[in-house]
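In structure tokens, one chain follows: the form predicted together with its partner chain.
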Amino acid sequence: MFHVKKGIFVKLKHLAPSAALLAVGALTLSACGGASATGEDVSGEGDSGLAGTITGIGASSQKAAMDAWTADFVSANSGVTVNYSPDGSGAGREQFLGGNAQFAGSDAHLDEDEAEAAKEVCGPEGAFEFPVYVSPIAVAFNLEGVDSLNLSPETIAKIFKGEISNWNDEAIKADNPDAELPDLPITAVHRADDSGTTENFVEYLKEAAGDLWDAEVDGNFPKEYGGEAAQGTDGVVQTVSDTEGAIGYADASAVGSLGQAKVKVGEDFVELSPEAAAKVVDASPKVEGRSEGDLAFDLARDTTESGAYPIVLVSYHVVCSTYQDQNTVDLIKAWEKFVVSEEGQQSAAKSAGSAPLSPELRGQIETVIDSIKVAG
């Protein structure tokens, strides 16, 4: 979009001034109608003067959001190249700690050892990490005639363990007195591949459903619980859509017209919404024993905060507290500030269906980003 407009503008500059004036008028008009009008101003200023390459490696969950951020950021700062390879969270942290990437994208925050190791690459203050991408995970179901379904964490755990195998089970009826639940076997569909979605979903069950969920938290769904498996988010959504009586979990942005269960938090059943998803991050405590700038959260999956939706995937960016030269510091600051800005978060919400961070959290993150400095 911007390139086209710029091209026209350059060509018109050589024409009569009046024509140029007209063109400017047209540009302003089209900019007003455009999706991200603010980008026009930045490129109009003839760039920020930033130049260089930012390399990031990490979670594939951020891929869609990252594409949007990269496109917007590069069109505003034409001298900058942002490379992000979605090799997985583990690979991202590993490469970042090996000094091969300037930032990492990770679905989990650094653990104790990794935070310690980060001090070797990033200086005494270690790494800064902050959430950039909050993606609500929907519990999607395919039941004809049932539009709204209330589920408690215990019921969800039992369904995915295979202990509740029919929709007319008493446990489901108790939470849905008004719904007409059919006598139909439940087909629980989980991810066949290793994924952050699964990891966050089972972590939720483990924390919210108590001892019921006795499997370890891992990116792979526990095989011993059985059930149907499908590859990727699309696979799960398709299988659930194709199978009457199926229930699965997937990125909220991908579930389309499937019904989405309301999840019991405290005494209420909370419907999935971006605000509800962002709220759970705000209600969560920070991981203890970390440096000032480390915004790693211990997600409160078992929160009783009203209106918070606890099944979310929170993906972080991990950056260094110090970098070797001023240029890199400027680049990283500009980039990460853009990512957590209102504009960046809205852009990700539009293209990846994520939940924008709350203004308070954005404020905290910006303070952290401001404290990034040159080493020594």
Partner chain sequence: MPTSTQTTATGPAAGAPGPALGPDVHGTKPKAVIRPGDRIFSAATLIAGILILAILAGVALFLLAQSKETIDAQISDPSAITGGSGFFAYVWPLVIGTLVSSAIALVVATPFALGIALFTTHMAPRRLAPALGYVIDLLAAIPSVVYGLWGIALAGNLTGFYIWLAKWFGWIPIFAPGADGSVSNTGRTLLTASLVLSIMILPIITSLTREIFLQTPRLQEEAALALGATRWEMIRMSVLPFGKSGIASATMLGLGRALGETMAVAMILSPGMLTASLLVSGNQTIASEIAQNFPEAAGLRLSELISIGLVLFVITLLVNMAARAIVAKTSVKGS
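Moving from the form predicted together with its partner chain, what structure would you give for the form predicted on its own?
Only a single chain is listed, so you will not see partners or other molecules.
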């Protein structure tokens, strides 16, 4: 068992069913030697003195990076087990705020109500949150004979609102004057679950497409716009892959061989890449009115900076400012410091195609991690 909230001990059998699966090892990597994320044999290594279990729930976008981080971390810490259930950002924040996880992975930072609720779980200083994973969100398509596709934010908005329903629409032709676009219906695929990827995607449309996107920014895709819903990142990618003429949005690390649209920024169409995604983060201010331990960013979705790809996902880890015992504090500090370390970020970049954190941002995050302490 483990605990986060003062005086409350949460057994795995009391977790949500998806989280409880961790107990039977479906999503567990245990530190008993073996291979690291690089495939090297690390048997016999890892006597760091740390011991215990770290449990997290959250964003599916982080899954590939989490697999790499976990493999590397547990290979160096033979007494530690790291469990992560990629149930989605909304589920992660909910379970964390319910005291059912020691950290959450989230593709959206806590809102004001959640930040206040965290004080009930984590003590008066509430939760700390910081970026751990930066990746572009691909606008992925399945269109036979079309290898390259340019889309303006206005065109993307109309497609996902259902106002553009065929691939030979004049608006798509205007973005792609040299392409041979088929007379084929468009199947626009969105997430069925509460998703940080959705929130980031629609936030981009809200800011970059202006009044064309009139729905509120939320982790749930607006039902009034129709389209086809699919569960999780894997569900979206699978549906687009199986459907000729489909288009969807998903973390770039997950889209495989699907086509990936170039997005109009200023007067140019920009191809997604970790470097192009990092440009947006570097140009973005922190969310105002938060504590010193809160490193949430207000992303510049409507940037016109050359070479910047604005449909970007900044995924956070949310941790408590205080835990109930020193061992838990030591575990969380060691784990999160590895995640944001140069080694950890390079491992994620190799496994998931993410953009490594800058040294300056890493330093800010390490200061926040150092301030985690025992409640008292």
